[in-house]
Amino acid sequence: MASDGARKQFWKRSTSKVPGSIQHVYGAQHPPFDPLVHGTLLKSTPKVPTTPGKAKRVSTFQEFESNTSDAWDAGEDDDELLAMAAQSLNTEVVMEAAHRVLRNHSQRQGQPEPQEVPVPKPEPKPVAEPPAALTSDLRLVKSVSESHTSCAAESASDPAPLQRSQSLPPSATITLGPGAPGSSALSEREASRLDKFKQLLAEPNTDLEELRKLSWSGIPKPVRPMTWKLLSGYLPANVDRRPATLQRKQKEYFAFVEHYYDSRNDEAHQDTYRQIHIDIPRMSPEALILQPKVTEIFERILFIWAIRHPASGYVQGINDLVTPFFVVFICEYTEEDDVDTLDVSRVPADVLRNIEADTYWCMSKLLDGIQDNYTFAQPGIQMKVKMLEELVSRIDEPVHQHLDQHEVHYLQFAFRWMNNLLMRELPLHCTIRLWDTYQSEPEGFSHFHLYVCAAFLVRWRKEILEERDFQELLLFLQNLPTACWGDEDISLLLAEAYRLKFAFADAPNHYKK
């Protein structure tokens, strides 16, 4: 009985130290104790006076604060300075204790001793009160939420806050803009990567599998020429027998040209020709495929493929699949980087002959993986639609069901996905992006753009389900609003159809309910 009175005791006079009462914490969200910014809390405490008669005794929660180490004590260093503090100190100790605090912050982080605050001279006041210019800078002890909550007007009018970095170790100030370390670090990243494809394609034998690996995620454009033309199996592994490889392969081109191309005007040919003399000013980028000499270039390489491939001979659609290989492969000999400023004359003549036949054998290449979207009845595309439509079905029904209640048919505007390899929807630069996945993904021209065609509708659920009529859901769908995309919205397309092959590839039976 007698413990428990005196227990009461000491919790009736020690309300101040009562747990759960409002104490600064300092820890992960809360910067170390500054005894310039928290003056308050060096006023030392009154002592209760004692009998002199009865021993001091120490009571058990004292006992207990003493041998406790709390998760958010920053060391050894604060609880000296706090014993400090609680004495009757000048100015200049406390400083000299609060810099010490500061400099084994630095060395824990590994950074740069902060430089230091002249010490102020002594003024003839009490210890115990703050100075009245760091008054305001108590607010230094909110939580983050009630910083980002504070009023803007505020901040701006009150200076004071910007002096707060000073009692921060430097690692808790970050700097925003164009000399952000996230920007600098982004470009080492790309820098890195650039080396790692440099290294890969310098070996005796490219590994072809680390490289594919390697280019999925987008493929720097010093090494794309070359990285295409390994990955489509135009050029070999080994770099030895390149330079002889791509020698053999442009002469064995220009033999075709001499030995076909003439017949462009025969009567068994005529219409083909023409058909592609129409189709190619059609294309885009304009400014490039409207120079006399590119359109010579892909009339030649529209019409020998044709000729050499008579199960299928020319169809429309195929003409748009040369432009990204030409337009990468030109690009290695001009420093432009706006494919409309490009002037094709300008590049000299025994280059152009190289890149057309690269062209040629790379566009044949790709063509051989999906023929069968191009011979007889397309059986190619029209077995690919009809996958998407039972696809879109189970991954997202509302947009299906939406588009059957409208009678909005996928071949109405799919086809044309498929036929194209979704060229006609795309920007040019966001489709060769694209085609860096499809060189690396295996059957990525005819399997994979499965996958991104269902995430590339499932895209636009929100502007779909919006649209309540047949005739502007369809003039939506063949006009999709993709002009000011970039290299991030193709990755982002990109990962959900990655996601999607990846739950559906393996389990054919998933399409069907």
The other form holds:
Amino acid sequence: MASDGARKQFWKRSTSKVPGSIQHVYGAQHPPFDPLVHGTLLKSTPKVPTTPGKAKRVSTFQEFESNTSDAWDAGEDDDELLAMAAQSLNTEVVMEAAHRVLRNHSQRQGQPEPQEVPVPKPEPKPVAEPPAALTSDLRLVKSVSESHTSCAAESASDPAPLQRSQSLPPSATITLGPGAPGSSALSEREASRLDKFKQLLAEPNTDLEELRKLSWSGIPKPVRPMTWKLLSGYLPANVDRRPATLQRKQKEYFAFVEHYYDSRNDEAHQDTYRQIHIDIPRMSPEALILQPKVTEIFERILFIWAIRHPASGYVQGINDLVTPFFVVFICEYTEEDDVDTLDVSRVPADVLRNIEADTYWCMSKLLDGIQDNYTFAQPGIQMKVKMLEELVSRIDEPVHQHLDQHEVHYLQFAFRWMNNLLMRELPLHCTIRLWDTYQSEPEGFSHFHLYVCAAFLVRWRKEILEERDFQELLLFLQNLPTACWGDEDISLLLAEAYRLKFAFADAPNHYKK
Amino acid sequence: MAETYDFLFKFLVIGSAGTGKSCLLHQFIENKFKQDSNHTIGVEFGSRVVTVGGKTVKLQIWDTAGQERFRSVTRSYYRGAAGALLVYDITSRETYNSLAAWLTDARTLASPNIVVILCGNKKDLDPEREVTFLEASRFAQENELMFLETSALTGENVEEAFLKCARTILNKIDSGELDPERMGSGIQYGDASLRQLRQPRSAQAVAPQPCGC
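Counterpart to the form predicted on its own, namely the form predicted in complex with the partner chain:
Full assembly next; the chain just shown is listed first.
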């Protein structure tokens, strides 16, 4: 009994220190976060999200989240909590300092506009690079920076032009990575970021929490394959165990292939195989997918996954989810930066096999978290579309009313947003950037995605409110002009989504009408 | 683009996966073949104004995903459709065999009076044909469907399919067989007068609040 009492006390004591309870009181005592007020605040400093100051805030919340999600250990984390508090107190100071530094940098670079500096988030260029790759890079950079500036000019005159050029192929800006001429300040910052990643990855036990924090605002291209494998939970944090795990998993996957793949023409599975077989040639980027080797790899991955997950089986849309992993992993082995000109036949067969297995496992991990999106009647999607509707009605009543008034149902446009994780609405390189964050967020694909969708819809509020016809509204919502979106658009979207999540996630009453 | 029209008809395009439903719609609206047509997720939407028998008709077309798993979602769009293109692929018997199921869905979920035209698509792939014209036209006759073989690639019979369906609906309205006033008929009168009363768009833009709420 005595020990019982002690335990009780322990829990009581603990509870008062668990961040979750603090949050609860906070939510009950204070009036709901007013998104409008908050929104204007954000508006006045629109470049904030990508400044180091903001990154600090993000990481603070991440820490906060991780503490709440693991309340059992919270009793021991007093120091961390104190550190967190100190950090949030210092945010303003940090931000001011960051702005000052960036201003100084830009002056040294002869760039009169300080705001320009923090916005683009190009992936850093590897410090040392073979000259051949360098020249091809330069060629690409040129075209990219041109298209990029044209986009920037457009958005400067009109924050959200109704008809942006759709002619740009989605993958055209995938090379946005290498630092453009005259942005050495950026490269410096990015180079130090890359160093941090490399350090973390090389540690005997990678600090996954730290890696998540760092990855939230984008992962540099050279370390993206390894970082994704770690964040998805495919590879262990322990650096020594990684090679063995890779080997074991690759072997396991090919044992599946051996075991199941011949059954694709059996009566029980031929429908599944047939569907996969007719869907893959219809995917994009065509130039990549239509290469016979790639087509075969996609068919195998999807068929094996479907057979091993009979609750959902293969559902159209799952095929799209293979692409980002495959593209990220294969880019590690080619000098080609452009997916459209990537020639898979130049990649050695054993490397390609490993990429196939890695893609399968990472995709499986992703799907584990969203399987109810694809089971019978797709309950996960139905629920999320409903939640999106509720959320939007709270954060932007006029847009919600407008859609309602013109009888546009959320399911009519947002079904695809959920089923394909916005991949049909965004260029591939944007999806890859988006997934950096999804993989660093707890429940990124299943939960945070909802807030991204809300931010995405509201992003078009001006165009939506101007459209006063059902058909035009729906046509617009099903063909959103994102063709020349870059990483900075995704960063803004994510910042907004993060803000929404912060305001509404654990306060269901806030978003119930 | 608030055009005026006499009627608005709600149309469906249904049928098994990979039969070319989206390509038919694209050919009808854009007058060209869609090369890089990705498979449809849920429902996609298209719209075009046509002139049939002296009347302007706005077609509001719902292009549905063919895969079984999406039925729970696509079915919710069936309600109140006035017409449907029921599509199969002449080079795939499987897609032909599932026609009866699709038809039952359309008649029970949309309306028993829905005007359906059967489209044997991919007419341009005649050497690979698995379903004969005769066989399909017999099926059409038995089920009181109109029938055309179409090619979304060349555009052959695509416009005809949509127009034929629209014309039949108009005839049924004229003969009193269809009542546009009835709820869920899939037909609306185009209220041109109301539209003209509206202010020009620029005056309507009630300076929306800065985006990002």
